[in-house]
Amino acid sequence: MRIGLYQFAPEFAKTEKNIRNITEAVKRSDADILVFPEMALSGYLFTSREEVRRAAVRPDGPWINGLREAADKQGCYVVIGLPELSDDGFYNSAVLIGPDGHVGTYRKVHLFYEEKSYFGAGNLGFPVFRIKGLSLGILICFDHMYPEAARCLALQGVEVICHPSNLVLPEYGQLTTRVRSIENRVFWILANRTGSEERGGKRLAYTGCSQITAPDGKILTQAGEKEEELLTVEIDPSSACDKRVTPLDDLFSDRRTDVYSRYLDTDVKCPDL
């Protein structure tokens, strides 16, 4: 099976010009599933829920009908991060189109900073989705900070995750994957975005470098900074669900979940100093 990224630059507000060119990257695929980045539709920095409700729509509204021909065409999958139309409000979310049209959809549960002022918190919980014969997930951007995200994917079986993001902070998201990919024995494919954008007096810089990681934790793949590209790599899925660290030690079956229990739903308590 062949998984894949495409990193670029989507234009705020720029809809219709983010859809063809990401129309364009699927057809010049050979990918059996690729992922684009965090609000690849219409760009990230949003100053007012107007602008909100204005670059929203539905995941299986008539924007898929190009893509999903492409899709078709190419015996594709993509995943790709757009603002949520629903009719309770707003999410920052991920779709998965294929070639017969919508799968899924996937709304971000860790919200980011300002985000928390436009969107609602995810609460489709970490579906999974069979395609191809892989059981595949989905998080978005900031979800990588949270290993319980991740590790909820992990534990229904997943083999790959795929994560569309816009990341800011300098080499977090491309450090925690390789680690969220070594303790959970899955490939992860990071789709970030490149260069930076300026509104309402706000700036923001994308730390590019998107990536696709094993289940060791290497890395397969791995985009510059600011380039676009569009990177793919051969993988055998069945090689994430082995769980062993070595013959005696499963990082599943290894849990000690009686003991984790007793640590739920505390509050956080930080030591006089």
Given for the second form:
There are 2 protein chains.
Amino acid sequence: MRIGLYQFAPEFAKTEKNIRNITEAVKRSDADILVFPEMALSGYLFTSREEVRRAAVRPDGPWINGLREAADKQGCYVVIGLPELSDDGFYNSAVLIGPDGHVGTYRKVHLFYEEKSYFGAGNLGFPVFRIKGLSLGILICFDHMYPEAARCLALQGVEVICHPSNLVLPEYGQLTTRVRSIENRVFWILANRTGSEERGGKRLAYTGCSQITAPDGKILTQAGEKEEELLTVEIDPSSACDKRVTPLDDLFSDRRTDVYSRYLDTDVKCPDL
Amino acid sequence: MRIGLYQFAPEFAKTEKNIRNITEAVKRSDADILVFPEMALSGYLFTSREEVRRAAVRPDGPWINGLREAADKQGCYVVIGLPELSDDGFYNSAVLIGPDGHVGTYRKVHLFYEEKSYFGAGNLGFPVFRIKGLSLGILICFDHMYPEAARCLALQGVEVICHPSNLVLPEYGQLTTRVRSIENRVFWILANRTGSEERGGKRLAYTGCSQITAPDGKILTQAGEKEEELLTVEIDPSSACDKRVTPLDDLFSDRRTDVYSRYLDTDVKCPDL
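Given the form predicted alone above, I would also like to look at the protein as it appears in the form predicted in complex with another copy of the chain.
Let us now look at the entire complex, which starts with that chain.
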């Protein structure tokens, strides 16, 4: 099983060009699962809802045709971030596309900064997709900051977490996702973007350094800060099913839900907040 | 407000010598809160329950007298790991001692490896102690691996987490505790031990590198791998009350408990585990 990522700089509002770029990467890659950045189709720095409307696509729209063909030819699945058009508005989403087309969609649960003005908060939960004999989950960018997000996926048995990102806070995402790998014993594909965007008086610089980490926290591969890179590594997904840190310490069966539930099952118990 | 730690190598079964060492550190320090390693009174590598019985002390026993006097003179609070003797058995505990003596006890919730043979699992929850105008929580060593532990404390409003440790897995604790600081926006005092122990055919080497991290993940001070070190830093505890990463992103009020609760409120929903 080979898993990979494509780190690049999507161009704002140039959907067709970005899709061509993504499709070429699929054709060049030997990965079984290939992950692309957040908003890889559209670029990220929207400054109005009208811009979002112009860029948004349906997850199973005709735009996926060429990509589906490439996925079919390569026998691979791809995860791509995009602005989703739905009947009830827009979402910051990532879609899973395979040889047969659209498999499923994840809508970002923890929106970041001005995304809150443009997108609805994710309302599909943390879905798990079963492909090629493994279970896969998707998180998007800022979701990394909340340990609950990865935990919700890991407790459903995912071996791999795909993480399309547009990280702008230095170091945080690379650090937290490595720890999420360790604490959940899962593989983690952080596909970040590079470059910067300057629009409407605002500027964002993206941190690159995409990486894939193993259940023991080892960094299996890591991209540079600015380079466009297509990275792939060979993994044994079944190693993520073993939650033991030592023969006597299983991180999942040793969870003390009896204790957590006194504090975490409701927010009412936190008077200071 | 000054917070600190004392990294050293407690000697196995030499309780009086270790207490002298600890008391001297309290006298030398200018910290308001000073944290010592796990099992700082006794050493760690027990090979029988009988050895635990010989080393175990009551949290408010006469052994604290000299220490309380030093704490009183310095106007400080100390957190010290020890094998606790209680009416219903032994616990891997840490006590908080101040100018007036014993303030409270935390019993390790997530026991590691052969501790499970010698100690009862923590049954006092995750208590919060209010001293010097701030709220403080305690975790012990392997608790760091479970994001729920720090979360339970942070949601109760602690600004500082004291973390007596005897870390043996390279890098893990130093990485995870930095991320716990970031995701909970709290100060974290990781007081690890140094040296190694060899007893009954077993050997453990401790990783040192104690550190204090800030709510933004900055490492404020860090000890070496092998050195005995007394470290202190000046902090503003109130900075841990602000959970915002940006003006629009409050890590606590933005938690999506409506989504987490579908997955985390019970273990029944995880058929694979």
